[in-house]
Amino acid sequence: MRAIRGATTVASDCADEIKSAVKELLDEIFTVNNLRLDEVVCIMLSNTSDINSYYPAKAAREAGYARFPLYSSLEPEIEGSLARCIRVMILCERSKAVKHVYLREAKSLRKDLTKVLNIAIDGPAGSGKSTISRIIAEKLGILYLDTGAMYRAIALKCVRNNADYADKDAVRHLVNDIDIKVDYRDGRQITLLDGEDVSEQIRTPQVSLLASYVSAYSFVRTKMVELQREIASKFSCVLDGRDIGTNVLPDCEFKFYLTAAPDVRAKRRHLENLSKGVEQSYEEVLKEIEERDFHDKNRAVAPLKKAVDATEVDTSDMSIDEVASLLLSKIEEKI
């Protein structure tokens, strides 16, 4: 079960003005969600002591929204809230992300909703970004995007076409005719290589490492960065990667630089190999983990690097619940 949260207010005491607007707020709900009725469990709706000529459930009801329990409620009166406001909250059956809508003046109830939110999570392999920024983007109801994957795309091209990937001018050649898109299905990132849903086939240890190789060269790296600050630039999300707060986006506002031991990344990285069926070793995938640390680190274009103000965590000794509610935490104090 999912609950979906959603608010608007009324420039006055009226009943046509508060029939209209809490319409509004759950068409856009039912809209954006596209939720259907047979979804709903409950629609509860609560109202500001300011708001008296009319009862927010019965504009509910008579906007079409009557096949389910409709509850409401008087806000207690607080020194300082929002004048002449209306809250809703769906209960709804439904295991994806939902949406929440904020409207008219409650949009500064939640500014992480109403305006474009960057999240930066950068940090060397294994040290939990993937699995992070999923679950900040879930928690938050904004994308995830895995830069990672556009980068083992182009890794995967030159598999498939059997470049060598120390040959400049073969992967130019290759990226100067690739097609790379993102596309979100049920909340999940889907990574289309020419046309094609690859996103389970760039996941393989040969692609991973590779992909830290062909990202080194700078006309890789502007290719993908353009598409990323595109995407970024029109949606709220999660992005992880390795240069995310230092080249990507300078300028985003929430930036953390996630690391752990090399040897418990390792066996991060080997247990999560063994439930995909990949037969590798520990001592296999440590050497890979510090192959790639170095390369990274050094490589001229972009390094890995931590920004100057990104905040550093530590997940050797942190369950994914914990590094979860950390950065949950200091996302929460500045929105």
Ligand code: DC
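Numbering follows the first chain given and starts at 1. As the structure is a prediction and not an experimental result, all values here were calculated from the model. For clarity, a rigid core is taken as the largest C-alpha set superposing within 1.5 Å between two forms. First, how it differs from the form predicted in complex with the ligand.
If you fit the rigid core between the two forms, you'll see the Cα of Phe235 move by less than 2 angstroms. When the rigid core is held fixed, the Cα atom of Ile142 travels less than 2 angstroms between the two forms. Once both forms are overlaid on the rigid core, the distance between the two CA positions of Glu291 between the two forms is under 2 angstroms.
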Contents of the next structure:
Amino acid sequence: MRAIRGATTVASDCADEIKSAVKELLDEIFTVNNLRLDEVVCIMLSNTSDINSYYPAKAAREAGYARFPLYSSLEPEIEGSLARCIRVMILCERSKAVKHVYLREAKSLRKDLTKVLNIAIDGPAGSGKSTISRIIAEKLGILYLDTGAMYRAIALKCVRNNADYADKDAVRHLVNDIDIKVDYRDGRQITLLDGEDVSEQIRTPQVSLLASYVSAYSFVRTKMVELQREIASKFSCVLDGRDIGTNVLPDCEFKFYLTAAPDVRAKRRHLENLSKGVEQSYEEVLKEIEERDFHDKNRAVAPLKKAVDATEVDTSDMSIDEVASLLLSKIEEKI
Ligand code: DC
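The form predicted alone done, now the form predicted in complex with the ligand:
Following is the full complex, with the preceding chain placed first.
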């Protein structure tokens, strides 16, 4: 069972305004939570004592929210409380996280909820970042931004243009007029390189390694970080990468750093490759992971490291479900 909270305000104590404000609030709660009427146990409403002309519960019933017990109550007159405010609590039968909704002047009551929510998950290759980020984003109903895909797209452009990754000017030339965008289809991130969907082509071992090299150039990072910050400022999302907590979003409220022993990470990546039909021995995968770790951790600009305020989780002996539940419980403690 979960409780969904919400609140709104009316400009004046008039029946029509109360009816439309209650309808707007409930419609929004049901929409953002994808809530079905048969999941609802009861709806409780309350209003400040400066609202007298209509019962909010009656307005709810008239708006079609009538298949469950409804209850209205009057709040005490408290000095300094928000004027003409209607609050709601909906009890519902569901286990996944819910979204609370604060509208109109009531937004000021819960600045933590009305602002964009960003979650940073950093760590080395194979630590479980992408799987966990995807699960958390889905559970919270927000986007998953795979920032590694952007660096991979640049690496792919180098491959396609036969540019030597060690030739800084050649890479700079390609990056100057590169067009990288991310889009979402059926909830999955699509990475577009100069308008072409390259989501599959960027997953080869060659591109993985090259991405680690080209991502060390400051002009590459400046361009990608700008794009990542722009997306994060507009949309609630889980971002996974190497420098999200330290550099992209240093003020982010939720920061995690996932690690795992290199051999565990190599085993995971090897299995993943096999399932995708990628021919690479375990020893090759381990070597590639160690090489990438070295480059990612030792580059001059924004190297891979744990942000001081990030929660570190060693996933070596944990299942995916265990890691996801741990992170979700830490996030839900605060939201
Ligand atoms: O997460 P991934 O394996 O898809 O990332 C590919 C490479 O991109 C990685 O080896 C280092 C680089 N990268 C980065 O430098 N900063 C990020 N935020 C994400 C990835």
